[in-house]
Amino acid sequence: MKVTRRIILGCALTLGFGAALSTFVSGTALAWEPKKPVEFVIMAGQGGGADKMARLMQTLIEKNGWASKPLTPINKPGGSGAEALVHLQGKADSDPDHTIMVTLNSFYTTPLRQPGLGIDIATFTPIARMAEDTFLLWVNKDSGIGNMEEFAAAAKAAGKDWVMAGTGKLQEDQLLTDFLNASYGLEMKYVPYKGGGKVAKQLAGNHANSTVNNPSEQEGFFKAGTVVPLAAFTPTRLPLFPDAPTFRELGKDFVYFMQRSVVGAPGMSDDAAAYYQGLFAKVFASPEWQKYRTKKSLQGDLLQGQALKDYWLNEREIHRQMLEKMGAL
């Protein structure tokens, strides 16, 4: 009791007796906080799933002040994410503490397929994985398709006139559409664009004859009467598409999920990293992000620190082999 007292009246004389008193009592003084604004990257184009998620995740911890300091959205979607991924790596030696990355699978990829970056995703910081986002199989209604079987035989039919348009180069619709194409015997050709609100567009558009988007970036063509679903990449039915069934069903036993997780730079300090993996925490546990799960369609728990890590090195073996069958390694 001694020692407390002296340490608090020498604090006191430095700092004040109330402010002293406030920092042993709450401790709030002792916790890192960011000092400046937190850049929040985007590797993805603006109307995705990354990008939708990413500016409601900031609008709830704006709206409830769990930040001290804004988080600013910044889409960084050129060289399928590798801008995005050079610049959170950048900040390792300038400022890791104060910019954080919303990714996809293209986080595996970009760095397998491009080795000359430099990129070993085992290094940054495991902030939070948020949700698995699911994948379907998406025609326009005008083309009168209704099941895969239809699907099959018009893509066949038309070849490489088909045109299946997707976000990005050897990342993840391409590697869905290497699948349908091997499946089925297709020779669909891939078109990529930057942003899943971009690819929903030339579906609805009629500029595309298919696409392989999130629920979350066709939902409002959905709704729409615009496109229809054919089938799902998921282990069970979506129930938001309950006529949708899985290629499980159909005989193809292929599921795959996009992550959605924050992604702290190499190097940020331990508590920095807990600070964040808080933030998000709270984000997960909100009945806000709850209700955006279901309404998207998504699945996954959240996972943080060395289980979020392992995730990740598990994912990069997979898509490993999915490039190298592709050829693309």
The other form holds:
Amino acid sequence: MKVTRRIILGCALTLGFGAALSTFVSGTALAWEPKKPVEFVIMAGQGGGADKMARLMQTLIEKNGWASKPLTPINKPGGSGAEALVHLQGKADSDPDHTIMVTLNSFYTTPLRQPGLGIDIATFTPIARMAEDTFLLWVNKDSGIGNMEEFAAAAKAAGKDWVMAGTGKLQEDQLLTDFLNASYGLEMKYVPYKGGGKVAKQLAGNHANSTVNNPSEQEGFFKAGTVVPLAAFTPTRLPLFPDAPTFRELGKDFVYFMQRSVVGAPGMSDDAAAYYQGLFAKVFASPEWQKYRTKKSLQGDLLQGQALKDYWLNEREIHRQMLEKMGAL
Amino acid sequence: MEIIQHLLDGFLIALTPLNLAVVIVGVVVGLFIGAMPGLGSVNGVAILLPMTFLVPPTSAIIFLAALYYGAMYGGAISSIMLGIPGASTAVATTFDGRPMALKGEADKALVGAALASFFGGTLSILLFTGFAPPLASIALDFGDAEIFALMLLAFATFVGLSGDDIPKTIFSICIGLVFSAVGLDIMSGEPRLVFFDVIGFMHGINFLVLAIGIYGIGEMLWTIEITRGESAMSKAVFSLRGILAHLKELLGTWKVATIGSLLGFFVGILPAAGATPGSLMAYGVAKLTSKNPASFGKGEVAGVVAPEAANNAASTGAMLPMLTLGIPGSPTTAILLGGMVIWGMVPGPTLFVDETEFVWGLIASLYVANFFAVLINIFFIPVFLWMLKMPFTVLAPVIFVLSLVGGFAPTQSMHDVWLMLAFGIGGYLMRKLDYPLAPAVLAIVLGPIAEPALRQSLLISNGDFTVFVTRPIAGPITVIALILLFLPLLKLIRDKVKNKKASGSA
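Having gone through the form predicted on its own, I am curious about the other one (the form predicted together with the partner chain); can you provide its structure?
Everything in the complex follows now, all chains and molecules, and the chain you saw is the first one.
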């Protein structure tokens, strides 16, 4: 008995050790690591929301030593992200494993509006959705408007002289303005600006009547009491703005988010994709990132792989319909 | 009184050994980044932001602010020594700095640039310290119509007072405006002037590409042609006596420096404008108020002092809306703002109350940074002068390589390098045909600010052009701009009438 037990134990130990050894060996053999600095394309200009977020992620990775090769951020804001998309697509044949990109909703709208670019986002490699940014409707405190009813009345009375400032043309902010115009019977005039910061300034300086900025863009003026949020484009109220009802509560079934995701070049190898997915899962789980999410009122869980691709295709369809309704396609 | 107390507390923070060390390192790093063609404070701050996590937030922002400052000083160096704008903000410094170096007055230009930077920086920090909150509200009052009026004024200072051929100046401005229109049109959301469907045109033409092309490559070609390779070396020597002699002459430029500083500071405060338009406007105004406008562009020290005072003043000015409103006044402050968010602060109107130590530590450190920047800069002048002693056959390849690096660095795309070479050849030809180049550079800087502001104002006013004259701030600015624009026309008519009389009586 004793002998057999020992043999069994011995076998088990050898087996276990062998298994451990083999995983160790195969682990080192298979784990993909970048062979040179990784190009970290930012689909927006320096200083904007996407840029700040990208630099935070880069900082976290560098600070914690999570990557053997550094990420080098490059801003490619040209053509509402068209330049960045074409750049990534161009890497498909040359070197798909060392280029990743921080992306937002222009990931859907730009290829839809510029079919000539020949971009199909279904071919891009999903890495991670790091957050979804939220939208609220804001007015200046001087307007005296405190809720949606008063807003609708005031905007209706002003007609085409009501100025809604927003970021970019035929992008997120204009889609939301269009929704408000359609569901409240308004004729607000949409005036595009180059970034959320400029839009916030227009409202704070009373040059515009309302905005649909992200909380991070409007936060400073909100804390100072210059601007007031009226309603949120989220499914439930935002913890930072408990007094702003959602449009769902107000009887308009409308929810809209801005994705903050990381995408890889088309044709990226599975091993490289797994490496980047692991890397950004670490960033997502870090206390710094979670703190940033709370502070900036970000939502949206981590999405990776096929789930992220499904999410993209679904969102693309939603944006196609919205743009079609606006006659922009 | 309260301000003085805060400032003293700030100095206690800024003068701790760590912060003092951080200021000195920041200034030196900034000086060299600024002196590298193509790399400016934006690149420096963006590249080094992730490194600042080793120190507490206050030290981190002090480091980046010192770097920002150092880069403003450094930008002048390659503008003067090589004729390549070291940073976008130093474009105007090339206009007269380079001719001065060619005349053998490089030391005077460098000392002038350093002292003007110090003067502009210090004056604007004093203004900042005393009047930050009320000035912040001015920034908010500037809507689209006001911004456009201001840009019109900037153009007017160049057209109206240019001693150059007016039609050629206007042609040069138009060329610059066309190039500035390339890329995405934000009002329609459509790409514009994407020549031959080359994707690189989608991001528009970075004006540094134009500036380095014209002043780096174009100037090099020009120099080679006129000297046939046997360039007269610059004979500038550096001596204490020389500096003292220059000081006397430089004291005479205090008026230009003051105007430049004030202008730079106020333009810097305005979101979207930043230091480059500020320094260009200061140059224009210096020329306008000068008794001898014809000497500008040919090596006039006031033409170096004005933009250098202005760009340092503007970099302080740009921090004002960043700290008081959470709105960046320049691309560099936009990145600093991103840093503040990462450090866990909420930029915005409440920052002065919530983060007293941070804000006043930063303000006090600006005084310290300025002091060290001017010292370090003057200390390095002999090194820079040594560069000029190289024969042009050695210097030309250096300029060529630095220009290529400068064209590539900001966007890291070869497209920009080819474009820069094309601009270099174009600039050389324009120069041969005696077209002024500065207005083209001005136009490509101001165009992207002026055009959307014009269209946004008109969209809001339903196409009514009177907004530019009826609004309380925009009105006076527009009127002054129009007067400056039509001044040469009146002159022309007056001269014609005079000539007629003269010929009539003859």
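All values reported here derive from a predicted model rather than from experimental measurement. Definition used throughout: the rigid core is the maximal C-alpha set that superposes within 1.5 Å between two forms. Positions refer to the first chain, counted from 1.
Worksheet entry | Rigid core superposed: Tyr193 CA moves 2 Å or more between these two forms | Result for Tyr193: yes, a 2 Å-plus shift.
Fill in: Residue shift check between these two forms, rigid core fit, Ile100 Cα at least 2 Å
Ile100 C-alpha, core-superposed: shift of less than 2 Å.
Fill in: Ser210 C-alpha shift between these two forms of 2 Å or more, rigid core reference
Yes; that C-alpha moves by at least 2 Å between these two forms.
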